[in-house]
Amino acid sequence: MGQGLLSIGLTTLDISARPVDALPPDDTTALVDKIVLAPAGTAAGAALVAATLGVRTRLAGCVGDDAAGRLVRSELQAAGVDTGLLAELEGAPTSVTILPIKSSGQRPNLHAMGAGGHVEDSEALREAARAARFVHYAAVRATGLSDDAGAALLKDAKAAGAVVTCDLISPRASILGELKLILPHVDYFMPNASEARFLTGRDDLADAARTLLDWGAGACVFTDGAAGSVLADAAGLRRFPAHAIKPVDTTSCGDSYCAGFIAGLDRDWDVEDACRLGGAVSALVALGLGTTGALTDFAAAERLMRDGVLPDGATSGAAR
């Protein structure tokens, strides 16, 4: 059996500020309660949260040769993430998103494209995938890694004994060909419910799940906002309710759910408890600003999952 998690794909820097209900006029200044800078993205966000939960974690992706890239790398390393496969793309900026979070929790954003969607195809990456216990693939449509190369990478990882999870950067119709190549090598496909409906053209989640299983996915785990999450496999659909909270920032909830799910499996929990842990982790993240929000450690997530105990000052933790 391999060890730890290898998270592959989108790596960005998020700059989050709250509350921002309107931009100040002209050259004036408005005060906000908090500004947070944190590594983010479908791969790096999941890696940061997984490491916070105590999972041995490596990240494969790209940053630019700039101050933002150096900050992303140093913050990941401070959290315990192995960044040996986080490449620096010469001449490119790091992908950065500015998130002015409204008091209501809405999160319009400004995004600067950069190196974040690039993954270096290398023998070192393939060796890391074969050595991992879990491979989280967030590199669909990544540059630098062809469709065939991504599918071959996951096939080799599964053959070596890895559990493969997959999340999406964005659900464009152009990804369907690549998705159908990689899904036969994916144990748990983890888009949100809206993405699953869009990709399959099916409004009913059960129908969407059946389509994705027909395309080769071993199982599907859909996050569904305040409605919680759904596990779909050969046994049918099971829904897991969300925790009743007053969210502060939901930006990284999907990534954090994936990380929590993997952390549960890493402790040899069954898949249903892994789903419940994912929900608890995402709730804690939503209670604060930035990629990790109010999440402190695995014990805090387990307390919320099992006993409904939230951090001091947070709104009710009862399940919906």
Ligand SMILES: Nc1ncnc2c1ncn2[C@@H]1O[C@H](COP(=O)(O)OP(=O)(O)OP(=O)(O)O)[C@@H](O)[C@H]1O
Contents of the next structure:
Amino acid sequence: MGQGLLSIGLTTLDISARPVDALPPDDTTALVDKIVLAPAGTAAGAALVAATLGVRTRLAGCVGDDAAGRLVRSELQAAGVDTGLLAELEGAPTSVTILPIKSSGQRPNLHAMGAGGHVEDSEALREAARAARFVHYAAVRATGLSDDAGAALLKDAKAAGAVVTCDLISPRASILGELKLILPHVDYFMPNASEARFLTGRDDLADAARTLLDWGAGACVFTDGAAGSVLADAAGLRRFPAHAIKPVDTTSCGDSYCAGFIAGLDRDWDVEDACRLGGAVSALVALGLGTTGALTDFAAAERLMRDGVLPDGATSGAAR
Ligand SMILES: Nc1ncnc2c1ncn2[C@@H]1O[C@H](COP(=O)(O)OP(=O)(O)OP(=O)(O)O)[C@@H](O)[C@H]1O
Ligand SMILES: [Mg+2]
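I have the form predicted on its own already, so could you send the form predicted in complex with the named molecule?
Full assembly next; the chain just shown is listed first.
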């Protein structure tokens, strides 16, 4: 069995400010409570949170040759992520998102595309996938890695014993061909509920899951915001309620759920407890600004999961 997590794909920098209910007019300045800069994206966000939870983590993705890229790399390294497979794409900026978070928690955002959707296909990447215990594939639609190369990489990783998870963001119908090549090599497909409905054209999550299982996924874990999450496999659907919290910023909740899920499996927990840990980790992330929010470490997440205890000592009203 391999060791640790290899997270592959989307790597960005999030600049989050809160609260921003309206932009200040003309040339004026408005004060906000806090601005946070953090690595983010379906691959890098999950990697940052997994490392914070104590999982040995590597990230394969891309930044640009700029200040944002250097910050992404150094913040990942500070959290313990191995960035040896994080390439620097010459001539491209790092992908950056500016998120003015409203008091209501709504999060309109401004995104500059850049190097973040690129993954370099290399023997070192394939070797890392074969050596990992978990491969989190967040590289659907990535440039640099052809559909066939992505599927072959996952097939090899699985043959070497890796557990493969997969997440994506804002899918378009044009990815269906690629997705169908990849899913037979995915143990847990982890989109949010609306992404699952969009991809399958099925409104009912049980029907959506059946379609995705037919396309080859071993099981599905659908996240669904404040409604919690759903595990769907051949045995049927199981629901996991979300913690009753007042969220500050729900950005990257899905990415952190995936990290918590993997951290649970990495401790040899069963899949249901891994889902519960995902729910606790993402609730802690929602309680603060930025990719890791109010998450400090694994112990805090386990305390919330088992006893419903929040960082300030209050109880979350347990899981709803
Ligand atoms: N308001 C909330 N209260 C409690 N838990 C929440 C809330 N919003 C999200 N979560 C937790 O986070 C998990 C993931 O959230 P969500 O389904 O919104 O992910 P997502 O849409 O993939 O987000 P992103 O792609 O921005 O990371 C949920 O399953 C739930 O456990
Ligand atoms: Mg998501």
